[in-house]
Every structure is written in structure tokens, then in C-alpha cells.
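Below you'll find only one chain, the form predicted on its own, shown as C-alpha cells.
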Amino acid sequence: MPRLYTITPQIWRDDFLCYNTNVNLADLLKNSLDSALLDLIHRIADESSALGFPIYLVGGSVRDLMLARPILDLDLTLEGDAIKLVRALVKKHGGELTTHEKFFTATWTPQSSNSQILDLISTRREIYSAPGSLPTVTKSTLDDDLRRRDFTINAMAIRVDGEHFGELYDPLCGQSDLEKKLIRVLHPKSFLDDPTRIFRALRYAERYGFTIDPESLKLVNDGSRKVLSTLSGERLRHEFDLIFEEPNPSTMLKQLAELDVLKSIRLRITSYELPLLDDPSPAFGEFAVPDMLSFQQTLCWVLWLMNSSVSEIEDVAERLAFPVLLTNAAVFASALKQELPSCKNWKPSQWTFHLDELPSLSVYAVYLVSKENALSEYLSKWQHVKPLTTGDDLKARGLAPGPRYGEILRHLRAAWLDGEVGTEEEERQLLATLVTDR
């Protein structure tokens, strides 16, 4: 379990590089990070230095670092050039380049780190052509690069290399909102230079227990959510896909619902209260989901529109660019939502070649929501439920291939689901009757 450090509040300087020479965050590092991946961070540090290229742990690293939760992506930057550098981790270290030189990015793939992909990236700035387009890229200071980020708490810098190791760069207050528990946009026209940050800013504040800012809350208003609804479908299903990936998502989606968001990007879902998701039984199988997706997004997303009508997903499905494999199962699962009722005395035949017809995904979902005992039963058990009996058996009765075959093997399957037959014996006998009343 990660050690929680309290962290100080930060000295300020006239200049306003806001170095902290007041608390070192060493230590933090050190204590935090795996030993193989902080020895991997000595030897980019010190090649970068060796270049003449300050380089630090940036934006999301550094918040998590600080808030004691795990790392899941390191962010290195450096004020120099990250292509230059990763050449000459790769001459001196071997391993694998990328270069993405659009962006001023690198990638490097030690040969010895278990194949642990590390990410360099020159500082840089971004401008913003139009209200929601993607920004032109160009290379700048660490000041500039922090300065383009979305808020206060994904703004700060640890340097990394040399004797500067542990120092803290905060010119935009991210520490003290970090210690408040503020997500705070960086300027009045952040949310229109990129609305998908009204996303991010409300997946922050559910993760961490954050509230946001007041004033950064203004923001989200009929300018902002006007730039959002231009956005492309596959931009905002990507939104509510890492929603999707929260905890709880419910919430997120009442204040989206609340902030006029929803509305604006013409979605008319009115239910926003998603059942609690525990990995499902292993008895139930496997269930198919889009590549693009994990089963947990999918899974919520079917959760969200199952109440909608069958026009209404399909409208949904068009303006975010679903997958058809998504449109589909959302579209089964609010059918048979609505046809519970009318089979709740059905035999397990009548269950099973009724769901046999639907995505599994599309059952279970259903069966999260209303938790009908058949559908658990159909998942677990009916679905792989066979006649002994097959094609080939019938052909050596003297039985001409044709419809007939079908309508035997599913009289049999039925009499099994149905505990008519229980033994090969029994159903042996049951498939005389069937040949024998051809």
C-alpha cells in the first residue's frame, strides 16, 4: 500500500518559478515508485541532464503521487528535445524508438524492463484555432506546457534529474487546490477551447471526492455547451466511455444531466441510475463486446439505454457513432425489459430458444436489473444445454438430411430443459417416437 506523505505549503518566489526549495519530494518518489521503474527514471534523468535538458514528472503523475494513489502513467517532459534524447537512451541502452514528431514525442522500449513502454514528451504549447477544434502544437517551456492543461491540479512539475530531484513546479496554485480538494479550470475559456474537459472535471471530482471550483462551474453555459454539441460522435462516446470506467457513474451522469450537457448534445435519456457491477459469474461464459470497448463500458452503456425506446437508442447510437454490435445489444436488452412480465410461466425450452435469439450481453443485463432467476438459469446452465443426439445419429437412422433433423435435435433439447428425459436412455428412447411418428 502506498505511504501517504503530508505535503507542505509551497514558498513562492518573486520571479514566480515557484521552485520549492522548502520541501524536497524525493523522498515521496522514492518511497512510491517501483524500485526497477525509479532506476529506469535515474537513467532517462541523467542522459536528459547529460543533453542539457531539465526534465520532470508532469500533470496526472504528480497529482496521484501526492494524493498517495498509485501511478498508472508515468508523464515525463522535458524543456529540450525528446527525440534527441530517446536517440541516445537507445545508442547507450539499447531497446526500441517511436517518434511521433507531430506532437514532439518519443517513445522508448527498454530491452530490460519487462517491456515497459516509457513515453518522452519536449515541452510545448498549444493554440486553439476555433472553439473546440484540436490545437496546433508547437514546442515552448514548462511554463507554457503547464499552462495548456485543463486544471490547477494537473498542473504542477517534479524535476527529476540531478540535483534538482524533488523540486516542485507550481505556478498555478495546483498544490493548495490539491490540499482544498478544488478542481479549478485555468483561465475563463477553457471549457471552449475544449468541452470535453466538463467531463473530465466531473470524473476528477467523483474520483477524488473533489468539489469543483464555483467559478469553474459558471463555465459550463450555453457557450461552452454550444461549442460541445459540434463535437464528433466517437469524441463525445469516448467521454462517457471513461465515465463508463468509474466507479460510479451514476452520479456523473445525473450532473451531466443537471448541467444541461446531456441536452445539448440532443440526448433525451432520462434515467441516470445505474446497478451496482460485480464481475459476472464465471458459469455465464463469455460475453462479445466491441473491440473499441471494454465489457464494463459496454456493459454500462446497455445499463443506460435499456429503458429508452427502441427509436430512441437508435438516435443515440447515430450521434455518438455506436458500434453495431453496442446498438444491438442495448436495442435487445430494452426489448426483453419490456417483455419480462409476459413470460414469467414460460418452461426453460420456451426461456432458453427465446435467448438463444439475443446477445448474451443483453441478458445480463436485464437480468442485473430485474433479477429474474431464469435468466441466471438460462446464462449459467440452459444455453449450454445439448441433446446427446446429433446429425450424424440421424443420418445412420436412415433419415434424409432436411428441416426434419431440426425440429428432432431441438424436441430433444427442449425435453432436456424441460426434465422430461434425464438420461441417454430416456432420450434414446424419446428419438424413436420422433423417427418412428416421421
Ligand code: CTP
Second form
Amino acid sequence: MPRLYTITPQIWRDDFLCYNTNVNLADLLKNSLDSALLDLIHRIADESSALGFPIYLVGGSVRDLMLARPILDLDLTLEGDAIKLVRALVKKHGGELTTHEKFFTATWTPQSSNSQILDLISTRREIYSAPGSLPTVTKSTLDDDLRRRDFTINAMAIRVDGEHFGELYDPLCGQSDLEKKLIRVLHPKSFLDDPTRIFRALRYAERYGFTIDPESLKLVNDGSRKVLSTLSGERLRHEFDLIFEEPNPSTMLKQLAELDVLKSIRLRITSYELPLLDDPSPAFGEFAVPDMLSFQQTLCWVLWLMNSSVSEIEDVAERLAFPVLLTNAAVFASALKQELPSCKNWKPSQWTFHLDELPSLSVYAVYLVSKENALSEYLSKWQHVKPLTTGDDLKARGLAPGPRYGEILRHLRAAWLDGEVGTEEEERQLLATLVTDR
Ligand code: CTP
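Previous: the form predicted on its own; requested now: the form predicted together with ligand CTP:
Below is the entire complex, every chain and molecule, led by the chain shown above.
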């Protein structure tokens, strides 16, 4: 169990508001972050302070710090001009600046090659002009910035500049909800504003072993499902992609089905069991994965969809704007899984010529669920078996180029695969019969 930081009594302003700026987490920061990261935060904070901009660690960084989990991304937000701050950082420490003026965001890539890319974000307010639309962003206070967020546990900030280093800002009782292990939205329209938060709630609940607050869960209703159904395929698919980065996606898929979320976005998939991926790294080399997707995400998609029919997969692919590579991998995996029983007595060459036509990732996915030995033999050995003879050798023997070249080379390859030849000499003898055969 992660240890939560000791909570001092909160000062309640009304039913839901509590400010606990009297909590100082300086020691927690110093003890949890490695010295290089801490040093980086100090460098940024000093510059921000010199410009008169209070700067904070926010959102996921604060949540994970309090849960004693590793901090993967530094979420830094300042009450001031992020672009001006990064300009000052580049002037003093070097590195590169990228600006996103419309979003009041700047990226700093510090000079040393192993430094991470840092997003510096100005505190903002977000207004949703219509349910499910992307919000309009305006610069605002820290308080507004925390109130625009998804859940109380993600709506805390720790100030990191100067003498304020370590002060906690928790206007919405995030720390108390962390202690209660609760995922709670900030207001009743949260899922209408952004129904992707339904996916996020399930992810956090599963990842941390938390419960979704019952009142928040009631907000997954016809209204929010209707807005969800209007979201673009790309936006929806991204939420599944994130689920597939978590250790146990099956539970979340099942919950999405139970909440009628899958139905509302027209996904007809009814099986949710994915094998547990102890080691997501491919045991059989590299596999082609679509742009923007990791190997694990691609594999999870294929494992999930391979129990469905081709037409069901094509519906999902269309609804969620799949890249072609992903659709193909899922369709071929589904077909291979179904035909597996009828291939039992195939020779290695039959397997190989058949599997050569499929994406290797489909073969790997079907292997994971079937443990069919021929599939692992194919991936680890058979696919690499080639005859020693080449097209140039056939030409040198005076054979006129044409389809016969392919036939001969295929025949030689099959002979190697099926153990009919095992040495260079045997291949030469077989070749001689094939060439004179014609
Ligand atoms: N956020 C939000 N609503 C969303 C997406 C994000 O309010 N639909 C806010 C949350 O406060 C979140 C922060 O933006 O903490 C950063 O978002 P993201 O990087 O997606 O989440 P993390 O909290 O960093 O969580 P994870 O560990 O899953 O990346």
C-alpha cells in the first residue's frame, strides 16, 4: 500500500471547498524526487520567481507524489506567461524553446542530451461551448485552473518557487479523497463537458485500486453517453489506447460494457478477456506497429478484437478511425484464429507460405492465446529460412527470367522447411532436377 502523506485538518469554506495551504510538502518533495529532477525544478522556479510568476507542480504529479508513486511527467503550471519564462530559461541555461501561443504553453528542451522535454503551462480557464467540444482556453488564476480539471485527486497544486516551496493548494479536497480512495468529479456537468473523463475515471480506479464516488458514477447516464457518442473516432480510440497501457485492461473493458459505454459508441464487441501480458516485450523480434501506437497498445487491440467477426472488426475500425495497419492486424488475427483447427496437420512449408501473407503481429497474437507450436516455430525460425540459390544463380545457369524463377526458389525453400534438404549439396542436387525437369 502506498503511504499517504499525513493530512492536517482542512479549513472548510463551504460544502465542497477546502483550502489547506497550511500543509507544507517540502520534505515530501525533497525525499521523493531524485536530486537531478529537484535541481531542474529549482532552476525553473528561480527563473519564474524572478519574473514574479508563482509556479506549481500540478495534477498527476501531485497525485502520484502523494501516493508515493514514480513521477513520469513533470506537470508545471505558472500564474504568468509561460512563453516569457521559457525565453528566460533558454537565455540563462541554453536549450530550445517551442511555443504554443494559442494554448499559453511553451516547451523547454534543456541543453544536456538526456534532459527531458518540459511543458510549461500558464494557468488557464476552460469553457466548453457545447457538450463534448474541445474547450476554449483563456489565461486565468490557479484556482480556475484547478477547477477546470476532471477529478478532485487531480486538482491539487504544490507551489515550488522561493519561500513558498512545498505549499499545498487543495481547494477541492483532493487530498482527503486520496485518503478515502475516491475518484470524484468536481461538478455534475463534468462528464457532459468531457465524456472522455468516464474512461479516465475507470483507469484511475483500476490503477490505484480506488472506487468511483457513487454520485459521480450516476453521472454516467444517458446524457453523458449521448455526448460520448458524438465524439470523433480518434478521440475515442485514444482513450482505449490509454487503457491498453495499463496492466489489466480486461477489467476496464468489462466496466465500459457494464456502463453501456461500448454500446453507446456502437461497439458490438462482447468479449473482454485479454491474456495478461507479463512481459509486453516481443519475444520474437520486431513487429510493425502503426504510427502513434506502442507495441503493447497494438497487441492489446488485436487480442481484444480477434474474437470478433471480420464485419464486427471493420465496424470498430471505422467508428474508431483505425490506421489501416491496425485493422489488417486484427482482421488477419481473427481469420487465423478461426482457421487454426483445420491447419493442424500442415507441413512447415504450408504453414510458412500461408503465414508469410499475414502481419507477423497477427501471428504473434494468435500464438499468445493458442500456444500453437507451429506459430512460434514460424516466428522464430521458419520465416527466416531461405534457399542458398538466388535468382542470379538461376540466371547464371542460363534459365530465362520469368515466373519459373519464383517456382524453383519456392520449391527449394519448401524442401529446406520440410527437412527434404539439409545441406548445400542436397540443395544443388534438387536444383539440378528442377532445372532439367522443365
Ligand atoms: N485533465 C482533465 N480532463 C481531461 C484530461 C486531463 O481535467 N480530460 C487534467 C487532469 O487534472 C490531469 C491533467 O489534466 O491530471 C493532465 O492530464 P494527463 O496527462 O492526461 O493525466 P495525468 O494526471 O498526468 O495522468 P496519467 O498518469 O494517466 O498520465
